[in-house]
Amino acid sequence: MPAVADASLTAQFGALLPYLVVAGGGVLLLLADALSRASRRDHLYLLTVAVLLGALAAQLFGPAPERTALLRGMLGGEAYTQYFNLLFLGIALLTATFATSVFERAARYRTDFYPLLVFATLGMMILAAATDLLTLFLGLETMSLAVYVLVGGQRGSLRASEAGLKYLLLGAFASAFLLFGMGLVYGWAGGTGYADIADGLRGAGGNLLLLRAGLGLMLVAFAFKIAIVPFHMWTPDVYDGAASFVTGYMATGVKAAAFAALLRFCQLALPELGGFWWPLLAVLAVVTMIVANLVALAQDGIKRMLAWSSVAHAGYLMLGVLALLATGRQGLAATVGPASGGAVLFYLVAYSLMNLGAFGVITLLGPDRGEEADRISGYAGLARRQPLVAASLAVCLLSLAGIPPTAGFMAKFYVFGAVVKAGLVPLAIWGVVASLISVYYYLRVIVVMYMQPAGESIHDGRSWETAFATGLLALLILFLGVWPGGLQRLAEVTFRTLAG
């Protein structure tokens, strides 16, 4: 028996090692910043890369993922968690690279950025692995508090301060809704663990009023983090006011973490949850796709355009969640359910690649005076002066529009296919119509880059690291557009470990 206990303890430690590396690395970055007397501080970037690579190695080469819960049922230890941990760490690595290129160009390092980035990533990892309402809230707040400071902590920028304040105030309201909803769910289920809630649902009678009220309040908090209509109004101002590398981190990491938590919670409560959330989410998804794409047509700033694009993509992703909920209601969870969940997981990877690439190019093209290249008209003639950078941005925009052969096309194909298999053909039609609307504003930027004479307002980006990273992202987008099968199968198998 002691040997079994020791082996179990070793496996638990190995599964928790990525979290420990990231948490310890964040503390180490704080100490390194406080004790260093160097003015350049680029060693913080190298230390951040070492921490993130160490966490990646611990996740990849640690013990095989298990379906057993960690920390007495507080965190999940299955392949689903590993999938998202690798995604979050990769996003953080690219974001650190983009940020450092800006700091070096401006000859001014923002030393608080690196530990905040690491702690925000830790919050995302906890959020995706949470199997208890307490760890769900802990992960959400760890991520959110760090991101609030990342958005508003840019010295000398009134736009960043305004964006940070808006995000903080609205995020506080969302957290209050989440806590109140959790309190009601706890009062109904008698426990905070997802297993307690599932047991209560299986043995529930007719009195579900308290549970439904709690779930409704929790849905508000999820909708805020995911940014679906009508809980999206913070998105354009915050995305526009934050630095481009922070915006790219929010648009990918924060959204992926919120969807990871939502998918786990939805899978927990099938089929009972579908009957309550499905009608409301269906309406919100359709309204989100149509409204966001129509408003994006009128934007003349590329960051605000991509902010509304992010809202629209939240609607597309919500279609995959709806397909999962619908399969639970129809008794198809064992067959169609993994395809729906796998489609969402594939979409999140593709979405992260194309948004990081787009915001990486925007970061690369920031002028020397510290302002960012935001006006779409400022990209005129970019293809003549920086053809490789323009090509990278064009690939990202084509993928966001869902045009083959890109990862974005395959992501929408898998999501819409899952929606059709779940019997939700009208929702799939709405998704296709919304995608067709979006083609215009994505192609407008490409037309400006390739078919208009060169302007004078764009700075010639000189960061080879950022240029290389954006080019690599563009190649990955094309690769997944031509050979998507490997990642799609991995995503479906990964989701099966959550559903199993």
The other form holds:
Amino acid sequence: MPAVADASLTAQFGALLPYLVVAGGGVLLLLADALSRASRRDHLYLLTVAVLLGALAAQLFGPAPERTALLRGMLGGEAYTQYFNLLFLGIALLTATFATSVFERAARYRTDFYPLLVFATLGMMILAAATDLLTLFLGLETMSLAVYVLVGGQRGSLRASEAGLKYLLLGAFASAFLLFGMGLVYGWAGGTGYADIADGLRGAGGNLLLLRAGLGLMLVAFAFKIAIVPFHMWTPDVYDGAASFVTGYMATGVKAAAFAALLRFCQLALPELGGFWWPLLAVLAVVTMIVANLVALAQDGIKRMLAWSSVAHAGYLMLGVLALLATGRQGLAATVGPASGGAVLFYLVAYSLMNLGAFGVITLLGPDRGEEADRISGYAGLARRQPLVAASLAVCLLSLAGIPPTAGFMAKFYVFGAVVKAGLVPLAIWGVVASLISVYYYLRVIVVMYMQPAGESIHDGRSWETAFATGLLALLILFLGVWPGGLQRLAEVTFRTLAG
Amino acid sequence: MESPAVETALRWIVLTPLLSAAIIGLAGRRIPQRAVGLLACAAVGLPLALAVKTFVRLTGMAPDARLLTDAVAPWIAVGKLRADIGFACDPLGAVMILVVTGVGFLIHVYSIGYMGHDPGFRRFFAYLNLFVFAMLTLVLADNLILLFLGWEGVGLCSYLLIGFWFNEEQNAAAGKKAFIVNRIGDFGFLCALFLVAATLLPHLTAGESPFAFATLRSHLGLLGSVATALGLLFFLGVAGKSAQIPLYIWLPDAMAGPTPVSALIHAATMVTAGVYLMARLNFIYVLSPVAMAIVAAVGAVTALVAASIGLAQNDIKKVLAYSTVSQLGYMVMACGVGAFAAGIFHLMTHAFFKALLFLGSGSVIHAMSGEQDMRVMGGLRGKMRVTYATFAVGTLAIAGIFPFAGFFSKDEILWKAFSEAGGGLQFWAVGFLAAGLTAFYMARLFTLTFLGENRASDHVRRHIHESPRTMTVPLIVLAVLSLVGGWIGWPHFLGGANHFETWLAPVFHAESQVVAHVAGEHAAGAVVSAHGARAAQEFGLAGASLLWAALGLALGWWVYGRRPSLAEGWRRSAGGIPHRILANKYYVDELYEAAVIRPGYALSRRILWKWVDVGVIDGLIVNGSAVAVAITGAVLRLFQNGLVRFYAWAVAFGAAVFVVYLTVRS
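Switching from the form predicted alone: structure of the form predicted together with its partner chain?
Full assembly next; the chain just shown is listed first.
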């Protein structure tokens, strides 16, 4: 049974409040959507912001995170949970802001966007906090179902519908693998808690066949959500078809949630078996980075390019996870482990900032441009028309490429550093080679924006909220590039709360 | 040891000009020109006031405790390696900030008049304020990394201001030359920083920065073994920044910038940064007699060679530029023989009179409609009374005539070169010779410019006028400083107290101790009895150099004012070869061209460009990778066919691989 004691229900209430606020807020939003007229959708945005801010406040000013298990070992209530909940709520807040600027001008979007966004966020929070296979699945499905609809939710858009359907079919397929794997693991361990699996591993030296097969199948689902080669194929189609702000939400929120769950699962359920699947993951990570970056080179559309870039970043992030697993295998867990885990946590924040910034700008410019909005050549001369927006996008892209002084550089620096410390130097070299390739396609956008005159008269969208938000993101990226120490220490300390 | 006193004014001394530069640079176009000028001057005037306040506060403290610090923020912390943003002001720093802000303020005021009709007025003041910021960072930094930031910052501003009129290719080229030559020096500086880190890091406790001057001072024992290497690597940086042989070639070309820039950056402040660096690191230099000897020798040779080139230049600013190189040679030589205080003293007086001379020349050029050739000047005495009188003061000061400022500082250096443990007769002799040449070429410059008949065309001549008040007032102030500025170092043998040396003594404490230790062994008992004799010796040497300088002045005036034929005869003597060698600066530029630039160019062109770039990079890597990417893309596109069926198969395939691998693997 759980190694950590279960707190009393009243004590748990404070820690569960953020989830309750988000869940209740989602229901409230559904009702408000159904009851309000189509012309009064501004209220929905404000209500969404209120819900998310309320949850943020509940998370920030609630009881200090402790190493207590919530709901009889279903959810973890450590600082780790808090770290990710804050990240998800922040992402949702920015996504809602980007979306509202589009809704003002285009009527083809569904009005149930806001409640779905809030439910998807709830799913992420549960996913990242899950300490039991059941809550893991619950969180994953809550998130995924909401996101399927978000992707397909553009009235009259064939591309969006196609993307939504593809994502739903393949996602269901992956979920089936997850369930099957969980079944096998449950059969082996006799319990669904992470602690049960860890206990089982500590006790028995016997036949691990069932567990291994189960873990292999579960890994498929993780790899699908994270988008690792060869489970990435849906990514370009779905990212391309979805509305830009939804794509930004998927690229950051969904990916971060899946990584958070994977890290927690490895750390809590498989501490004894850290090196179990790392050689396989090492090959996949390298293949992912190289393939994704090579294909991204050839893209003409900025969203497809960023989709492949997000696949590549999943590869870099996987390197951090690998470093963690490898250190567990070598008995370095106590010294190098937290640094690797902290590096992944730092990377996820930096990655979310820069991708949200980039998709924010795309959202801002997109809706008035029609079908051709997406072509990189359409960004020609942006630096003259909207210098601040262009500068924000440039900072995000430089950060994605990993060029100092940006958060992206420091994030790569910490991850590759952790990989080297874990003794996996060849992997770090592959990572550097891959990011070298990536510089080309990120810089190409900057070159087009700054050095090519605008061809025909392009009507850019303008929205002060989005421009302000992306500018803020760019500043944050630069800030983290110059003073990364604070977040880095926070990430490492946060990760330590996971380790036994 | 108690912690030093805190003075938060230091950060405002540094940041005020930066703030102003940002305002002018970002929003200058919306501000009226008058306001830009006032703002720029105020942004140097306020630091000047704060510098005076700091100086006054320092004077109120016990001599050995004279240190004010201002820790602003932590900056870099990677493991044990750390550097913070922090400022410190000791007596040496106080002298430097007073010179930088004082002279800087006057030159800012002057520039309002000088640049008044230039369309780049705002850009000019943005750069100029940025320069002051960088220079103040350099002199107030409490660690080497921040100092290096300032060091690079002044280099950048120098580049920007040399090429200020970048429409003419020649100016842009001069800017590039300055920047590139300085890179060579910075390479040495960087290597020195690495060496410091590598030497100190293993021995430091957490929280100590290997680059803070305080740490360096307290871990001298560790640095002893690398002192020679450190001294020489830093000296490479010094040679670049302070225009010493073999890297002095950029400074004469730097005169392409506006004249106030030549005065502020390339005479009074930036080029003296190298001398400041050596004075700041005096405790390292004194550990290495070898490095000191090389520094002294390079300084002495630079002083003489540059002065000799100055004899044969016709461009008024070029003469002053070579004169600057020569005077910097004096300062470097002073540091090399261990007389850091004398070097700084000359740095200060030189800032006064060389800024005066440059601004005076600017006033002349302004009046002559941009003409810089002295051969078509002459007779300006009558039309430009203020410029004429102040320029005369500057000339007397640089020639070292009593009681002008230059006399005290130059004489101090010559005496120390003769008497210090690290010096010797040879250094004195070279310095003495160069002093005579200095007096001679300055007399030539003065005579050709201000005396005799005007040789300009009628059109130019009609336009000659005295400069406006904003230009003449700074000239007058600088002239006063060039007269009285040396009196604070009135030497003992003339009945003075040499306040300047006493003031700096705490900074060079370690130096005097070590030198005393070295010298003490063989001179212990002799000091007191020899005191009287030494004073007499000093008096004699000073008298000799005074006479020698007067002779140089008189000869220059007589030849170029009274006997032009004689000058012409000299020019043609020995087939004109000596003159041609001097006029062409010993062909050093041509030598570098042949030895470094052409081979480098050939290498770049034939091998790096034609073969490596076109062949390997363009051909193999760029086009090759493009082909590879195209093929990969085509192959991968087969997979990326948009069919859900196929994607699902890929997932299933991956799942199969996972399960098989994980279960089969033991």
